[in-house]
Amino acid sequence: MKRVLLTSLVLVLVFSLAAGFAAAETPKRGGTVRIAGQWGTITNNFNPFLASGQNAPGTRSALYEPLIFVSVLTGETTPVLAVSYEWKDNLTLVVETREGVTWSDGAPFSAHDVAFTFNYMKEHPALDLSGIWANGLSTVTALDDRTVEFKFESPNTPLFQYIAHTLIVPKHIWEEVDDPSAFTNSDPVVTGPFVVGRFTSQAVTYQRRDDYWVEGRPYVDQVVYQATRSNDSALLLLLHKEIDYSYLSIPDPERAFVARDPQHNHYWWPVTNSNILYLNMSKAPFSDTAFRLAMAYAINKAPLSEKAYYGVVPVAHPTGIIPGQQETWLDPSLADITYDYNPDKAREILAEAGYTWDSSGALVEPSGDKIPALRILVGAGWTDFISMAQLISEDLKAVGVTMVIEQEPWNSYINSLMGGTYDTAICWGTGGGPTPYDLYYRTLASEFAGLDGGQADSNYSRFSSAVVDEALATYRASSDEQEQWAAIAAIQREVLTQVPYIPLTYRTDFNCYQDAVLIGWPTEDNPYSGGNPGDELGARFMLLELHQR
């Protein structure tokens, strides 16, 4: 199926009032969805402007709603508080809002709430976590009760997903809040399908709204998000049927979970990103393209998946593009560049570039200096990354390279990445979104590379390419599908030939559920939630779809 790009010029996407759900026989109503996904205790805070994790789980799924949901898996869009949008000349975005929506206190929702939300973020920059106003947005105006106009100082069409995903707040409530960053919003007024019921530090209960704007939804009476002590604790709750769903990782889910009750226990781990081996190009030997290319051939990636993720998470594509986006975005002319495991090929590349080996088999640079032991950085205690690092270290012995694994706690780990003090490091792609632009922009743009010797905000390899920067600028300034595709293709070629990083395995969300009581869960065959975990935007669709067996 051909997918519609988010930024098609003068294309208006008009969505059905049913918000993307197909008509079907009315499911059985009632019951409770029980979810565990947060360690420790739950914060008594329902402020939707805060980063995920700083507010109570469910704030972003059960309570507040965005304009449009954009699936990171496919780039497809589903309407929520908006019914259409239109780009005009790449500098003006016009959004039509939905009629018939009311806030939970009975006040009508309108385009004025939308305009207020964005201008409130401008007034309080700490709320603008996605940097919408810092990246070209100029004005947001409600033209009437149903129409909002977004104007930009310069073209930046990829901002659409961040605009689309901004949670909308009621003007008549928040205009009285002078310090929104400190506002805990204990009695939230929302457009979403639930309202806050009972709160404790161990569980928060949301009650179904009878006046929700999607007729007949939700089917369940309530949703309970409960705290848990660990991933293992969540697994035990699932196995004992004390919860219905968790978005925490379960090691070896086939054996530890599904096999215990194959009829009812299931999981869906959708790929949303890649785990990457970053190479610090600010220092030798990683500044040499031939060395980086040889590393790509020397690493056997299939065992990484087996040891770190029990074979559940596949090996990543060498471009880093995730499966759901490959049909649309992969350049078929580059299909032969795969870096299949081939240590002989790696040695050949090194020899042609002037590298040699001493009597002990250690790799020697063209300058005659022996390459010292190289470090591979991982987070302390991160068993999946540690497992991968061990295998990579063994693989590189075949080309005469010794690797030393360094484990660092989070603060030290991220400082090493951003400060450029590491040699190699396993981390995730620093950008993610409905198209490969988001990955490539954050991971490869020169502006994030700390090229002046400063901090690398997200381009940890400190890679710089005029081709990549120009292609990213072309993509930003355009809403033409073919022009955007060509820009992404140009970046793919640079990734495959210059090897600024090495994709290892894909990275997934962890949806595990048991359906003894409730059915309608998102699956690989029916990925309506975009794979979002239970306290993110896409989980709203899951809460609307679930019903009693």
Second form
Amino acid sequence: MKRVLLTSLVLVLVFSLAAGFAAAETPKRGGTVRIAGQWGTITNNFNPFLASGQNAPGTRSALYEPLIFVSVLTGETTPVLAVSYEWKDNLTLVVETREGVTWSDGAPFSAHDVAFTFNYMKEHPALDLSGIWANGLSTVTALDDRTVEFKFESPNTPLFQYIAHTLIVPKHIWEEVDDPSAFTNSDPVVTGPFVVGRFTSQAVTYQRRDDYWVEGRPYVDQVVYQATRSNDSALLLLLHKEIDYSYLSIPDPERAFVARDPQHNHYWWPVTNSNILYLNMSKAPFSDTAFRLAMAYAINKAPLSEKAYYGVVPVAHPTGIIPGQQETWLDPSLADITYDYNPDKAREILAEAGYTWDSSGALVEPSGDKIPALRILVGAGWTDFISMAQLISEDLKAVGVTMVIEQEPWNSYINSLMGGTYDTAICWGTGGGPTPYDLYYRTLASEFAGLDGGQADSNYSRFSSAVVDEALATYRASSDEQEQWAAIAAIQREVLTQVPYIPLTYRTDFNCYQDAVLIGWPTEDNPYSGGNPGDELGARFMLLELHQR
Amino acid sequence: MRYFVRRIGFLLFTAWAALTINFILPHMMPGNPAQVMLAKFQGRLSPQALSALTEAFGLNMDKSLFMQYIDYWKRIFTGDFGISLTYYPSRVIDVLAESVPWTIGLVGCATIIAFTLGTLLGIFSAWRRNSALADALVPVALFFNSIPYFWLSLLFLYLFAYYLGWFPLAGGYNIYTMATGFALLPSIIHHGVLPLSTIVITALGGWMLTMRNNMISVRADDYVAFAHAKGLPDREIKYRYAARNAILPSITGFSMSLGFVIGGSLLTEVVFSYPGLGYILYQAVTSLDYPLMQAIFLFISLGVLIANFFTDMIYALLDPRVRDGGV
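The form predicted on its own done, now the form predicted together with its partner chain:
Then the entire complex follows, led off by the chain already shown.
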């Protein structure tokens, strides 16, 4: 029974963030935060229940607010509309909501709005994108104006992050809406720091609210989200200082961006995921553990980072766990399984398992069949993945395996992955979250493996292991840190010994900004936005923090 | 009259065929929209979202392909194209309404300018053959015609917008101005110059060369020689007799490209971040947004068919042989 008191954390956030650069003077007021992104065309839609990208950028950062923000980088929680939360037991979560918050139409915010939001999602399953109600939540009740109680029928503590991140809507507006998933909500009533100013399909402007509940925030008067149609456009705008921030993947950020103005141009690319070589375990030879193990040794990972990412994105940990979570979650007893590049070892493993090589040096299965050319699936034109695939196929030649690179456009790429028609594929980790549970649950749980011959929604390797499924269930049913740690450790062991996939390089978020006009940006040392893009939940903190020089 | 009826019959048949293909093709693409949407989030969205998305998009309705085909025709006749999945829950018609004016403004103007300018230059270079200037136009036109569009537009963007700063880097107008309506026009023109000129420059050469070739062969015709012999003014022969005949093949090409205007210009839109339908169509295709895709392809097909129909009509007016011969 762990009691987490978050009030102090709020104080820490509000004061300490500013403290670093403006200890003595209060930050200047006014100005505009200009953000560009490849949104293409913006639709007049501020419905916070829809997947981001369908609603206008800013809906999730400038307008609506969640109960609590959970950082993917550190796992830290920061209360927003909640003040504190407590797991009474693994089936009851009690959240205390904040006092003194008003909706932008003047009505007071209360726990009833929170209860309404969740029950509304139950009533309209199309809104429940995180599957909260489908995974164990049974009732949500407002006990009084400040307390909400979540009751579960089966324990599922990792659902907490989805509950925490659900954007809260005003009951008095939304109870009148009959078909919320088709509601564009063009005049949103919000608790957030901004309200909609001017909307066009190319840019949306948000104006500062004077009655916002965080005293004295935001510092800036407005935020503009400008839609571009390519990353190149956004980069040029950033170099011209016509925008302040963009979430932008640049091939060589040091040379193409920072070097143009080292004093003001900065990027912060925190690792949030990994690029993974998925092996289709429903097919030979990948159904053989020895073969997968040999592949893990045969691939030289350091050049992948060098060639595909100019060394900016480092080589991934073999467990797939991201750096921010390694200290807490890595099992030290597994530290010696590293899969360092070792083609001799790979050949040794193969020979031991009964594989042979024919006169031309090509690998032959123990059954006597020659292994045919195997495919590496990548998205068409995705240069980083293509260069990795080239290096991998070179590496595997050394053990007698021929790899053919197969480029497919987006739809067929995803369809091949989910449909299980691929051999090997480079793709991202299909799960991410504040703990490694999210990665392992989505990439390894047999429920997502399409074992009945159907679609594999996220377990692309089609891996199925009783050990992993059991450990995931143990983790879900627990809120005890030790028990959860042991469950994750069991999965790590399984990942390292079974090799359902091979993590290649990390995958980062792409925050790029110039600080000639505005300061207070989230950085490696002060990662208060959780690395989120400028239109996601964590960016709310950025919009509150930024101010003129 | 018989010619006219036959043309209409042909128009209706090709329209039916094109629209049916337009219905079938998207459904043959692999995957389903909810799946694609889930994958686009690269792990940020839980797999459980699949059922929510399926429900929201109305994909769980068990409808036979034939019933969907019937609905599709109903939609065409009522003009209700349903709800876009990419820009869910906006109506397809609203998504199109945002972009169509930009596309027609940019690609339409560019096509007309390129055709007019190209044709005039073609006439000039054919009529003044052997003069240094007229002959130099040919390799220049070939050069611009074969230059990769992407490369030229990036070069223009970098040179005139980024380096020299004469023109804006992105967008269709200044998003920071409070002006609306006609007050916005100067800004729109300023933003349109670069995208427009790149399209015109690359398209110009084709029109010029076609016109030039036609002019040269017409110039050798007996009736032109006769007109010269009769002592008609050079100018009159050039435009009223030679060019009028030589332009017929170009007109066909021109009306076809007018029909294709509605498809927008994806590359221009990407390089200059210019609003328009090309990018919308690209989004629709990659997200398997059937309603949006079908609506755009519908307009493209109709655009081309109708443009073709009018060309046939204009031909009949310009050239009596076409209607009498019953070609």
